[in-house]
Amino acid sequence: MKAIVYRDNGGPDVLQLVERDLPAPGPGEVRVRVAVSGVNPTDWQARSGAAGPTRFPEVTPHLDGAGVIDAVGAGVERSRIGQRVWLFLAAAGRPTGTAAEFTVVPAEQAVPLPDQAGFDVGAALGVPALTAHRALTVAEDGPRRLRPGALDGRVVLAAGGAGAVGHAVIQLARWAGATVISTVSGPEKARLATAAGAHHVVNYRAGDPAAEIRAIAPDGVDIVAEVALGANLALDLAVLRTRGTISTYANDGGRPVELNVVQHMVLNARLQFLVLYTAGPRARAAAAEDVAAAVRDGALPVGEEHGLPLVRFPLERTADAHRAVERGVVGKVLVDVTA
C-alpha cells in the first residue's frame, strides 16, 4: 500500500511517499480503507517536533480521516467489515494515521458514518467536531451531552467561526438549541460565519464589538470557545455572563495570557483549557455519540456553502497539504488517498 511517512521532526519535506505492507489489525482493532484524509493544526505540528520529538522510528500522520472497514482482529463483530466510517485520534499514541491507503485504529475510534453523509464530511470531524463538543459541555451550568434543545435558550460566542473548530462550534451550537454569535476579522470571513449557520456576526478588528455582542445578548454570552485566548480575553470577559465559561482550546498569535483575578472572581467565570488527548476516554465517547447523532441529522455539512470551504491534495502532495494548513489557509484541508 502507498504511504506518507516521516522519520525525523522537521518541515513539510521530511514526508515520504512510499510502499509499506498492508497492516494487519490486532484484538479489538479496525482495518479501514481510507479514502480521505483530514489535515489538523496538531499534525504538522507533531511532525515538525513543536509538539514534542517523535516517539516511533517512522510515523504515518494525520488523526482524522474517512472509509470503508475491510477487516476487523478478534473481538470486533465481522458485521462492520464494509461499513463506512469516520476515525478520530488514529495517530494519537501510535506510529498509523491516515495518510495512507490503508491505517488500523481501535474500534471505538472509528464510528459509522450514514450513507447520506460523504467522505469528505467524515473526514472534517475528528478533531474539530469531537473539540467543538468539549468547548460547548464544559459549563458549570450548562450541558454535558448535546442533542437538540440542549443548549436552548444559552448564548453561545464562536471566536474565530471561519476555522475549522470554530465552524464546527457554530453547526453543533445552533443543532443544540443556542443562539450563535461569532466573531471574525472581515466581511470574507463573516460570509463564511453566516453559511456556517451564525445568528449574528461581529468584526472585532470594527467598531465597538463588547458593544454590538451585549445588544445582542444583554445578559452576556453563556460559552465562549476561544481559539486565541490572548489576544481575545479582555472581549470575552466584557461579554461573558456571571458563571460564564470560557473554552480555550488554542491561543493563535501566541499573545500572553494576563488575568485579572478580581474581575474573573466576581463574574465567577470559568477558564477552561481543553485538548482531546487528555480529556478522557469518558469525554471523548461522549462527543463522538453526539457528534454522530448530529451528522445522522445533517447538522455538519462541509464546503463553501456551508461555511468551510474544502481545499484538497492528492497524497503524493501531502507536504502541500502540510504546508497550506501551516500558513493558515481558509478551509479544511483534505488529503485524497483512494477512490
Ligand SMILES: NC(=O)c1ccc[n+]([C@@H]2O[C@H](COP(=O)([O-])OP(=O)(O)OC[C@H]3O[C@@H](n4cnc5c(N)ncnc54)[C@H](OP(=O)(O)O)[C@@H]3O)[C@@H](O)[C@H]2O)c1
Contents of the next structure:
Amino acid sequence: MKAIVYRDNGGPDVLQLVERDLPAPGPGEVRVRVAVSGVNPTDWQARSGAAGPTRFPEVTPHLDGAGVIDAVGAGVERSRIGQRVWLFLAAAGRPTGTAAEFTVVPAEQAVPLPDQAGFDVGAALGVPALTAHRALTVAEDGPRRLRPGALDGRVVLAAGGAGAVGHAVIQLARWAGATVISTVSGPEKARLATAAGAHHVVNYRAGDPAAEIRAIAPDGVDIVAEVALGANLALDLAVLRTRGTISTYANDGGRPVELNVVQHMVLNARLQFLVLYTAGPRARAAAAEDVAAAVRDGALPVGEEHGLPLVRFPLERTADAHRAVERGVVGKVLVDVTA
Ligand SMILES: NC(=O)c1ccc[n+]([C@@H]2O[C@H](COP(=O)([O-])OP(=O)(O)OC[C@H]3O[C@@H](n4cnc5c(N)ncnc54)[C@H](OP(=O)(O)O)[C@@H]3O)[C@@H](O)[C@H]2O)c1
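Give me the form predicted in complex with the named molecule now, not the form predicted on its own.
Below: every chain and molecule of the assembly, starting with the one above.
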C-alpha cells in the first residue's frame, strides 16, 4: 500500500511517500481502507517536533479520516467489514495515522458514517467536532451531553467561527438549540460563520465587540469556546454571565494570559482548559456518540456553502497539505487517499 511516513521531526519535507505492507488488525482493532484523510494543526505540530520528539522509528501522520472497514481483529464483529466509518485519534500514541491507503485503529475509534454523509464530512469530524463537543459540555450547569434541545435557552460565543473548530462549535451548538454568536476578523469570515449557522457575527477587530455582544445577549454568554485566550480574555469576561464558562482549546497568537482573579471570582467564572488527548475515554466516547447523532441529523455539513471551504491535496502532496494548515489556510484541509 502507499503511505506517507516520516522518521525524524522537521519541516514538511520530512514527509515521504513509500510502499508498505498492509497492516494487520490486532485484537479489538479494525483495518480501514482510507478514502479521505483530514489534516489538523496538531498533525504538523507533531511532525515538526513542537509537541515533543517522535516516539516511533517511523510515523504515518494524521488523526482523522474516513473510509471503509476491510478487516477486523479478534473480538470485533465480522459484520463490521464493509462498514463506512469516520476515524478519530488514529495516530494518537500509535505510529499508524490516516495518511495511508490502509490504517488500523481500535474498533471504538471507527464510528459508523451514515450513507448520506460523504467521506469529506467524515474526515473533517474527528479533532474539530470532538473538541467542539467538549467545549460545549464542561459548563457547571451542564449539559454533559449534546442532543437537540440540550442547549435551549443558552448563548454560546464561538470565537473565530470560520476556523475548523469554531465551525464545529457553531454547528453543534446550533443543533443543540443554543443562540450562537461568533467573532470573526472580517466580512469574508463573517459570511462563512453565518453559512455555518451562527445567528450573529461580530467583528472582533472593529468597533466595540463587547457592547455588540451585550446588545445581542443582555444577560451574558453562557459558554465561550475560545481559540485565543490571551487575545480575548478581556472580551470574554466582559460578556460572560455569572457562573458562565470559558472553554479554552487554544491560545492562537500566543499572547500571555494574565488573570484578574477578583473578576473571575465575582463572576464565579469557570475557566476550563481542554485538549482531546487527555480528555479521557469516557468524555471522548460520549463526544463520538453525540457527534454521530448530529451527523445522522445532517447537522455537520462541510464545504464553502456550509461555512467550511475544502482545500484538497492528493496523497503524494501531503507535505503541501501540511504547509497549508501551518500557514492557516481558511477552511478544512483534506488529503484524497483512495478513489
Ligand atoms: N485543545 C484541543 O484539543 C485542540 C483541538 C483542535 C485544535 N486545537 C488548536 O486550536 C487552534 C485552531 O485550530 P483550527 O483547526 O480551528 O484552526 P483554523 O481552522 O486555522 O482556525 C483558527 C481560527 O482562529 C481564528 N482566530 C485567531 N485569532 C483569533 C482571535 N484573537 N479571536 C478570534 N478568532 C481568532 C482565526 O481567524 P482570524 O485569524 O480571521 O481571526 C481562524 O478562523 C489551533 O491552535 C489548534 O492547534 C486544539
